[in-house]
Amino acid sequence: MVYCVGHSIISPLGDGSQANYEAVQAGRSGLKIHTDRFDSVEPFCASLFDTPQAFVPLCIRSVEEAITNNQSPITNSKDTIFILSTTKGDNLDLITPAKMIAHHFGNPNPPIVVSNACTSGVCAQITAMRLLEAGMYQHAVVVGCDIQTKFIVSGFQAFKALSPEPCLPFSPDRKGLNLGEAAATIVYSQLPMANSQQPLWTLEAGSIHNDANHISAPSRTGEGAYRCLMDVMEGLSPADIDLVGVHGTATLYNDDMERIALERAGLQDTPISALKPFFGHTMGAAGVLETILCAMQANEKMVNNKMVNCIKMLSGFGGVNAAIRIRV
C-alpha cells in the first residue's frame, strides 16, 4: 500500500491545503489581468503571487508545511526520496534546485526530477508509487512547483493559447487557458500515519500513455487519455468512480479530447472537478495541487465510512497523458 501521510499547497489563494480548499469552496479565484508583470509582454490573465517568489524557497516552504503533522522525521532518512515535478524549474535549471531542496532537509539521496510537460505532477506521483512498491524507499516527498516568467508567458502567447479573461473549462464559449503559479507537496509512505490516524488517502493505481499524435495538439480520439483511464479503472466499473479531476485547460482541443476520453471510458455521468478557473494552469505543480484538492473534495462524499474512488487525469504537449486513482 502507498499512503498519503501529509500534503500542502502554497498559491496566490493562500498558504496551506485547507486555506486553498476553503478559497475554492467560497468561489474565490486568483485569476486577474496583469499589465506590467513582465517587460514587452502583452497583458494576460493569470494567478500570480503578489510578490514574485524565488523557486527553491517556495518549494521548501511547501515541504515544511506538508511534514508539519507527520511525527516521524523522514526527510533526512536514506529511506526517503525527494521527487521534484516541474516543467521549467528555476530559470530552466531543473536538477540544481532539486538538489538544493533535498540538501536543505538533509536528505542523502540524489533527488529525481520529473519533467513531462503538463503531466509532470501525476507522473511524479506514479514514480513515487513505483519506487515505494518496489521496496527501494519507504517514503517519497513529491513537490511540484512552477513560477511564471517572461519566457513562459510570451511562449504561450505565441501559441495563441491564452485567454484574455478567466478561463471557462468545457464551456462552448471557452477562449483558452490562464497560467498560474504555486508549490504543492504530497508525502507518500509505505507505512500508515503514526499516532494511529487514518491515512489521508491511498494511491491505488497509475498509468502513463503517449498518443504520439502531435507536438502540441492532442489526439482527436482521446486515445492516450482513454487508455490511462482504462488502466487505472482495471477491476472496477464506471459506477465505482465517484469523482474525476480533469485537466480542464479550457483550450478548444484539449477539453474536447478529455470529453471524448471520458465518454469512451463510460465516465460521462461521473462528477468532475476542474480547478483551473481558481489557480490557472500551474504547470509542474498542477498534478500535485489538483490531486490534493480532488482528495479533499472526495472526502466530503464519504458517507457511512464508504471509501471513495477519485481519478486525477492530465495531458500535455508531445502527446503525453497520465492518470492516477486514489481512495479516500
Given for the second form:
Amino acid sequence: MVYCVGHSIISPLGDGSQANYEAVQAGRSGLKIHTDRFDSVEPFCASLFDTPQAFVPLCIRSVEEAITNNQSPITNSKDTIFILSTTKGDNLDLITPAKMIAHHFGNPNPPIVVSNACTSGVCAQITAMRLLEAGMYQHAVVVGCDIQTKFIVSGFQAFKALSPEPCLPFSPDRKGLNLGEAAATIVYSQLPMANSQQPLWTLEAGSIHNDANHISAPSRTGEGAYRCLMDVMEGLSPADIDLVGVHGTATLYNDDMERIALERAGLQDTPISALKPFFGHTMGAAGVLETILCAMQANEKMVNNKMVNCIKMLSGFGGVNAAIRIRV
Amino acid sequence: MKVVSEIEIRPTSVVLNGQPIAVETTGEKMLVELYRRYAGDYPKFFKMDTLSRLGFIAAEILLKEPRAKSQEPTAIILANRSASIKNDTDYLATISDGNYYPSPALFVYTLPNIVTGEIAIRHHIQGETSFYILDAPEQLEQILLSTMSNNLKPSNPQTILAGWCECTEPNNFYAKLQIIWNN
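Output block for the form predicted in complex with the partner chain, input the form predicted alone:
What follows is the whole complex; the chain from before opens it.
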C-alpha cells in the first residue's frame, strides 16, 4: 500500500484537480467539433486545448501543481523516481521528454516511461507502487500526458473508431470514442501526508492481464479485465466496492467487454463512473486523470468518515487490461 | 532472480544460451528464415511489423527450450529506448501530404506493447504484459525485481519472459530476451 500525497489535472476544462472536478459536476465538457485541426479530412469531435500545448512544459506545469501542497521538496531527491505514462510522447519521442521533465526538477534518477497503450496511466501507478513497496524509492511522481496530433487522429479515423458527436459510454446508442488531450500527475509516497487540502487516498492493489485474444479487439469474454478485477478485489466481496471507474471509451466492443467483465466479477450492481464524455480519451493521461476524479467522486460518497473502495480499470490495444483499487 | 534461459538476436547473429545458431540471411530476411525454421505455422507473422516479428521469433525459440517448459512464464515484460519508431515512421509515410492513405493495419503497430500482445496470443499467456521505455537496459532489472518482490500478491508474477526488444530501422534491431524465475 502506498499513499497519494498530491495530484493535479490540466485539461481543456481547467487547471487543477478541483477546477476539473467542478467542471464535471457542472456538466461542462471539453468536447467540440473541430474542422481545422491536424489537416483532418473530415470534422471530428475531440477535447483539445484552445492554444496548442507543448508536451514537456505541459507535464512540468502538471507536476508543479501536484506538489504545491508538499512541505518538503521531494522532486529533486534521489529517493524519488519520475514515471511518465504516454503513448506518443513528444512527437513520437518518449524517453527524451521524460528525461527533460526529471531534469527540470533536478531529479538524479533516470526516469521510467510506461507505454502500455491505453492502460499506461494505471500501469504506471502499479509500477510506482511496486518500486515503493520494494523499498527502492520513497516517492514516485507519476505523470500522464498525451497531446493530439495528425498521427493519432488519422489513425483512429482509419480505424473507424471515432464518434462524430460527443461519446456515450455504456449507452445502446454509442457510436465510438472521442480523442482528448490532458496532463495529470499523482505523487505517491511510502508515508502519508498530514493536513492535506486535497482529498487523498491509498493505492491498495493493482493488476495487469492480457486477453491473449486479439491485438486490436477486446476479448468477447472480458477475460483479462475480469482477472484484473478479481486480483484487486482479493480478500473483499463485490459489496465492499463502492465505485468502479470504467474505461468507457464508448466503442461498441470495449463497453460490452467491460460489462461482461464487471458482471463476471459480481459488480453489476456497483455504481460506475465514465468520464470520457467530459475529457475524451486522453490516452496516456487517462488512467491518471480518471483515478484522481474517481477518488474525488468517491470522497463525496464518504459517510461518517467511512472509507470508500474504488476500482479504476482500463483496457488497450495489444489485448492489455489493467485495474487498481484505491481507498479514499 | 535467476536467468533460466536467454536469447540474443542481432541483424547478423542469433545466440541461444551462449551457443550461436547458424543463419544464412541477415536483417529482416533472417527473421523470416528463423520463422520458417522455428514456427512456420502462423501466417499472422507476416502481418506483424519488424519489432513484433523480432520479439515473436525470440520468444518462439526461447519457449521451445526444455528449461522453459519446466516452468512456463506467466508474464511478458519488455523494454526498449525508441518505442515503435520504425513502424511509426512507416505509418507517417502513409499520411504525408499528397499521399494520404492511413492504414489501420499499420496504425495498430504504432505502439511498442503490441509485441507483448502478439507473444501473449501465440503462447496463451493471460498474465501481465508490460512495455517500458528506458534509457538503459540495466533499469529493467530494477523494475523486474520490484515486480517479483512480493510473491504473496496474485498480481506479482514469479516467472517472467523479460528483456530488451528494439527496432529502429528495418535492418537495425536488437533483442535480448530471458526467462526469469524468482528464486
